[in-house]
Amino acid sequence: MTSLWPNDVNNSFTFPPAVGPRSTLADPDPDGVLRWLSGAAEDRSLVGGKAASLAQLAALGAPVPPAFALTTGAYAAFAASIGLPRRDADLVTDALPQLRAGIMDGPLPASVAEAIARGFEAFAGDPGSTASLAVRSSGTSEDSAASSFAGLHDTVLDVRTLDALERAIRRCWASLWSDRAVAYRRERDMADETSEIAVVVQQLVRSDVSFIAFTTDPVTHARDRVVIDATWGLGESIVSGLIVPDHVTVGPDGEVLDYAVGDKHLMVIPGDGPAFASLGTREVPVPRSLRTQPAMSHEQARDIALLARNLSRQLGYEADLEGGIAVGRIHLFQARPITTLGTRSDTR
């Protein structure tokens, strides 16, 4: 496949790094606010569900991009410094907008600001080079077998400057206190639990194709089928429901049983250049000739299904995997248990 990003060197890095993009900058953090997700097991209470799953994927040798977690300790230090509540039971819903504004504007503790700067410097590499990062919320109850929190906490893509990284992290922290996230926790009798959040900062892969793979059909519950949704560009167009993705069903022997081509009229791409550094991504029309073309080959679908099945067995649960294909190479960005197998409903 010809890359949609032919001049982008961001697709050429090696997975996974030993301890981070630059080992001299990625040493263990003495304040416990930054953890490189380099293959060692991580505590969900410290790095959140998404980061713990990423560390597990790295330990299994899965093709995951370099990433670090800004820990719940970092959030706790910030929350204490500006007097944030720690439980839903300690706040009134009407105060949420003011609380989120305080998170976006409050001063960062020195240890947290320094850790963010060290992490960004590790990704930026040599002076004059540019980092391109994906910043994802990682809640402590997120991506568990009981509660997914899917879509409730923020993700910011194509972050390129240190200032933009700090703003993206604040957005992830603030999303812990969104109206929807608070309502979700209260519906699940979690109001008396401490609300904590970590943040994953991951090298952005500029995917030509993005996909979500389910190791069990989430609608029919057929456990001998891998179901894949795929589209052009970054995966936000699938997660946000902007398009009708390709829908692929792969049988137990790796045969593609069905490939339904979707109407992929839009794709999400990184903001192109410094002018878009704080804007994250853009939605652009897909060239008309590609809208009704398959986003992936049958061989790529078989490879994704094989990878998903192997990882599911090692992870110990039926998995929902998000990933992308860049210059013909498969990458994985997150994994979580499928939370709806007890019902006859779709996962999204």
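Numbering follows the first chain given and starts at 1. These numbers come from a predicted model, not from an experiment. First, how it differs from the form predicted in complex with its partner chain.
- Look at the two-part rigid motion between these two forms: D189 goes along with V112.
- Of the two rigid parts of this chain, the smaller turns against the larger by 15 degrees between these two forms, per C-alpha superposition.
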Second form
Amino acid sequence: MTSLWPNDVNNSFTFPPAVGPRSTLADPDPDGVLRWLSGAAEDRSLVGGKAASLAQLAALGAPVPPAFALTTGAYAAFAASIGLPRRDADLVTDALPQLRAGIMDGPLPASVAEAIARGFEAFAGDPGSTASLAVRSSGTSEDSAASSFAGLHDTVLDVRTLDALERAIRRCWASLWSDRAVAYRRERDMADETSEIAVVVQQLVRSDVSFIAFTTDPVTHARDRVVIDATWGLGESIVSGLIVPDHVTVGPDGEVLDYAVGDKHLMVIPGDGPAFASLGTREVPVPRSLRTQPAMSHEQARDIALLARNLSRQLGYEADLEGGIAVGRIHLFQARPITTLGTRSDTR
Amino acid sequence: MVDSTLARPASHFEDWNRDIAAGATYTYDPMHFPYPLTPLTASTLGPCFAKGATAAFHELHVPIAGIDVIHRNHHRFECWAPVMPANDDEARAVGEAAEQTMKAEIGRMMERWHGEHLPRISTLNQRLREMNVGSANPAELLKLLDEVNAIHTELWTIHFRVAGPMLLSMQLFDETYADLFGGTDADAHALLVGGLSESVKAAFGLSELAALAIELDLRDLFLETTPGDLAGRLENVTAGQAFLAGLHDYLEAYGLRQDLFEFATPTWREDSTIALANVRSYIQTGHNARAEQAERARSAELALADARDRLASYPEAVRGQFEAMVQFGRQGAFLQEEHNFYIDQRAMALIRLFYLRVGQRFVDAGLIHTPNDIFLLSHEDIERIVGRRFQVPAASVQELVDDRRHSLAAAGELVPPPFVGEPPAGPPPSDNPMQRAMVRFFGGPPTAQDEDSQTLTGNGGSRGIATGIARVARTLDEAKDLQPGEVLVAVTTMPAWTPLFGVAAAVVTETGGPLSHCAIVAREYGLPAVVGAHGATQRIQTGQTVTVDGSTGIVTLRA
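What does the same protein look like in the form predicted in complex with its partner chain, given that the last one was the form predicted on its own?
Below, the chain from earlier opens the complete complex, with every other chain and molecule after it.
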């Protein structure tokens, strides 16, 4: 297959061949605890929706930063070892805070601890890596809305040490038991279903520029163009509506039809300080000279549009892509179907 | 008998608003011109500056339609007429052109300085040195006078080719720093100090002369003698003569400088009193200018490293922008000192020396008693007299000179109004960094002072608090008595005053903002400074104890 991707520069990351103390060439992960998202399709019930999606993108050769998933099996082993309830129905009322505390402090099973350590080492040892990680919950529910209600602490960015990684993973597990998540499940009569969660640990790209691209204009529903929102730093500031991003429209032949520069007066960057949205990020002002300067070049916009269109074709749906540009290279973080199409009447 | 064709001096004070073009505002600039100007200075510096600056602004698409300079009662007033766009579109186009050009100029300002401006200034300065006034016949002399005006005009054009980008680069750096880190101007400027300009090297030379004096065992002689008597005493001892030879060499390189923009004031080469006073101060305080500059450069690099650390997680575009702004800010700080050394000081000094040679011709023709009196004649007077081949009644020239001397002395007692003509309009409609830079250079309109309170308010120019005995100095001559640890209080401090910053405990000026020369040099020397404290030289008395807070801009008067 010829390359689908405009910048055919593969990440130099080397996926480790085996993890876990009992791993062998034949069965690298006998405990089913950790899965590297390196190109094979992955079972959603094992790694969660987010990881399965990343695995699919990686399999298509998209420029996705390397990642592994700590499986639902890992969570199950941990839950069993500290006696966590598996269903909401088994919960004692008002026990949630203690339950979450137990998740933060309880001892990890050896296989899980070992897998996490090996996974961290693979990132830390890579000469091309920035040794900064993003840790995110990857829910198994088919209902994507359920995933989004998993809780406040379901994402931790700029994780740099093994200790911090372990803590971040525990936070993601604990988010399964946030008040909001439990309430949501109760409302939907899911109390008898087994609650489980996977976690994605991914190399954090310190995006110089972040973008969200749509292969269909979400406002006009025009399908012959790609619409891109872009800003400085991490994408949190676009998603949260913190700033007015640049709004770029790219036509079917890759020509930039319009570039509307936004007032990007703030940006979200990794690091210490009052956390913005996700832990490990902070909100800082943008120097005034860059506020109304285009965040992307026309060439970058064209490349992103090409990436989006190719990917959409491969995936078989109109896609909403999130990604970033770092050190001049385009990275993809997420791709989802645009869900609002077809439910809205054309208003032209 | 008075020659009726010679210009008649005003025999009484004229109305400040006499003959002002309708609708024009002419403002008084006490930062550069705190004193009345001699007729020769007024009649040359005025038009040459106006023409030269206007040409530079047009070249650089700065939206100034023209600059006009007038004098009333010997005091200088300037009108900077802005370009008036007909509509919003035109205003936007004008603004964009100005911004694009300025940014391009900032990008190449060092290249232009070394490749174009400095060589041209050196050529012009050399020409000024070489002009043979002594053997020129009247027709040739008239040509030389014209040529000097042309050179003078071109020097101002070059000056403003440099000044715009230089000021803007520092403003943009300050804004970038403030946007990223907050903090004060002092924090931003900590990254810019320590440059090696000619002005800084001039201070090295003084340090070295101080060391020479100590080596020659002249320490006690210096400390026992008032600056005015130093030259005389040094001549009388062998060691002193050796020192004076060293001083002479120093002044060959660094003596072409005067107090303010007034051709009548002597250069350091002609009157070494101020240079000797500076050396004396260095001996007293033990300042090592070289070591101090090295330390400043080191601290600037540390401050830069710290800033880079703090920016490590920032997007590449931001880090790149910061690096560019630091580089240009440093270049701007360097060029501010450097252009001043070669144009404002050296070139103006050479123009003075040219006019002094013309003055000698007038002395030789028996028309004036001393060459320095030439400055009491206007350029038109000189042209007319030379045009008549010096054949004019000596008495009438004498009368003219005496009259001018008196009217100038009287003008020194006047307090010029802040403007003449149309009252200044409010702030201009568009806000851009160049405008902000100008305000921070000049310091904005004077803050009203509460006469009853024991405090004086200005702009914070350099952080820190110091208390000391005030030394009010309205001229550089008065400032030479500054004792170590005293607080220097002046109307304005131009680069010639820089060595004093090594002696004072703090500085207060009546004029200027955070980007003014005084503020920048005070930051270099780590001295608390309040600039733009209107009325300071009147409210504060020499000998009074004052506390200067350079962060808040407040001066507190004590006993």
